[in-house]
Amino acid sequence: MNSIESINTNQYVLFKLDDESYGIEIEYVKTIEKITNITRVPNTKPYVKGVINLRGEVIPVIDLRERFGLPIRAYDNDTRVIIVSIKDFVIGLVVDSSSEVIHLNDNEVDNPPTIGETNTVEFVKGIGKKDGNLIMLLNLKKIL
């Protein structure tokens, strides 16, 4: 008797904040851009850095370091803005660097830990395991 198991595979765009790896489902990523001039918008939360003009489209930008409560770091040549779209809402996420796209099977993803009460944990929907590394898979709906 043959049995066919169905294993779902998802693709994730990887990026770094400090030395930690994070992943966003590729279906939400429109493009990855180098950091550019950001125009401040008054009366916004500190992690909302402002807006950018991306090929004629004005896009709000948030700094994920500040959103997660990590120490602020100056932008450099590795800094990237990941443009994501979720439910017709387009936003840029400032990250330290972006590296690659990976595939993760369902059996390579665990539930997030339930320890602590930091803001970061609520943004994590799973922990990916690839080549001995752990990748925090983000829940974009919670971040936005």
The other form holds:
Amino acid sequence: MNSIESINTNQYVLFKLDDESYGIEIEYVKTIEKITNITRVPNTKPYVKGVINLRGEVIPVIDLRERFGLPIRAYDNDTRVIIVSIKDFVIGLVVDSSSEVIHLNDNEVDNPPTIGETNTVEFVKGIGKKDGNLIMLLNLKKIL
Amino acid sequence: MDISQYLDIFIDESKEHLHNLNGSLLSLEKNPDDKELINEIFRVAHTLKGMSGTMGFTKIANLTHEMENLLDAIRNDRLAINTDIIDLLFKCFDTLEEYINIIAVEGEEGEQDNKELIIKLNSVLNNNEGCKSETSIKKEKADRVNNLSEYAINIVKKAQEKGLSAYTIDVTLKEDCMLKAARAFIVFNTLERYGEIIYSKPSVEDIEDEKFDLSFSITILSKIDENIILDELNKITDVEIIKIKKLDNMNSINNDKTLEGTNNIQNKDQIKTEKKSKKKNNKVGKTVRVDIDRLDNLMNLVSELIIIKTRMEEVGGRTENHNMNEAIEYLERITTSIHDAVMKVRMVPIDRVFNRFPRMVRDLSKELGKDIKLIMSGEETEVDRTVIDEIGDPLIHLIRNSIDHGIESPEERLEIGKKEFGSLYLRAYPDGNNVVIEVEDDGRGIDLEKVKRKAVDKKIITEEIAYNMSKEEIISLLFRAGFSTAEKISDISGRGVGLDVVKNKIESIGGNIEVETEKGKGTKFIIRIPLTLAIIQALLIKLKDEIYALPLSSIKEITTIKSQTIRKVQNHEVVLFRNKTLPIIRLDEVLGIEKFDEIDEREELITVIAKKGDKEAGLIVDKLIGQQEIVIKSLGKYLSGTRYIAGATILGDGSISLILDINSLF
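So that was the form predicted alone. Now I'd like the form predicted together with the partner chain, please.
Full assembly next; the chain just shown is listed first.
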């Protein structure tokens, strides 16, 4: 750290739902996988799509679109499952696509909007700004 | 010195020693005169002192040191053992256990003070031997030296009659020798090959603890020529001088003996103990402590192997290649053996759980003023490590129940013509793929009328239902949530969390619990748990395009029933099967599977008859796939507790199939 005022930098994994960009802190992300066979688990919440076999591990998968109340969209070649691990929970999040990891300094992150317009707001803990784009930084604990 | 790397070993070993200590204390209470037990307790305290001293845990070291003093006085007959002393020793044991537990969590001894205990230990020691002066003790010691000399002389005499010679060997180690105790140990080992060591100076214990300067002397009986022994000893590195002296006649022994100091007093005992502890050590030497995580990892890998084996069997079934099929068969045999081997590694004797009960029963019966004899059997029965961790709490609960509610007070027992002391049996035995644990008491039994009344009072059932209830049905009330028959809430049981918790716990590990009770005669709880939780035999079934696994252990038979024979009784579908009404469960409805478009008009329905205790139900399925060995995997914390689902398994093609929890279906 050369600068006198130390600025915290966090890395985020970026992904997209429709045209919106979202970010998850990289330390929660284990891997990003292509979508595979999902086995439905009965008697669970509708957004819980089921479980997948990730190299011998059984991992529950939730569809973020449904979790956020966005319209359902068929899975395609870009669809990814982001495997996140928070506390003892390991879980897969189905997203439309995911490609990059970005660095955000603390001063590039704003507080989330206080007035809720969409369902997503409660899951957002901050808004990142990078190259003129807005990135919604997700509060994973709220999602689970 | 960095001791943290030894911390785990220290904790493990301390726990083992404490476990032994607990056992010895309990037996000592029954046989206060058994010197061997006192010696055993002394040894444990001594070992703990040494270990904790090395690790820098001074509080443990101090306490065990004081314990040693007390025990030493007992074993030298300076102090008579009584219940106060035993209670005090139990308290010491509790404190030590607490310290070890704190260390296990925090890595430090913690703040807890043991001064009071030490003062008590000292006061017991002083009160009882205050009258004996220093000199009298010394005299006593001197007496024993003479005794020992005679003992040694006798041995040597007998040995010489048999043509053995006695040698006294003085060994001096080099000044720069690094591991004196280790060298001495090698010397001892070498000599043991040639004869019997009858005593040493300093004592073996002191030598092991490096409590000697550079030289020590050993007396040995042997038929080998002294020069051979000399040669052999010279081969040991770091040995500077060796002097061998043959003891030819009794006089010289006598002389020698008088020259020996008081250090040889417990020669005979010591050598005896030494041999014993060596035997134990040998046993320990052949085992390896393994982190349970590593075992789990190994288990997972074996599971993967079994999955891939199943997959290959599928492929093999389709090819005509003879060699291929042979290879697969061989693979199957090997995987089965590996699986068995790994399972065995994970098996631990149920004694791990049982060993805490004697103490618990002792304390509880003292507290309640009841006289209770605990009779345990089958402690050596082995169960999977994961089961061990789960079974402890339910058993504690049942035992407490028996002691608190079941067994009557001594007066009451005498009055109704029973033996004064109540008996509590704790049995374990293997039964096929299960292990059965029984908790039985000869107390007053469960008052079924009282249970019924209570259930009506608590509005769990109506008066009407209660009137028509069978014995089994009443007993099943006991396991309902929030049901407790204790009249008054005591410290021991009756907090409202009752048998339902026990039942849930046992069912969560795939077991079941039954009760047999007779008023006035006693109660018996029978717990049946699977030997292992990881791999089970299952029946795979298909519902539309989803595959589910049903544990074979809860399947009674498979049959077909005609759809028109199904009747509706109070909105529940039942069928008359072998003259019994069998409730029908349509799995596709329970599991929310959409039906085929056309109305289900199949004449014959494939029905899996599942059992749960005495109850049975017919599960309607679309298709049977077959029986298979499956590896149980958890659904993960996020989905744990999902209704009707007990877990998941990975099929040969890599897809996941869910395991149905039959217990929750009906």
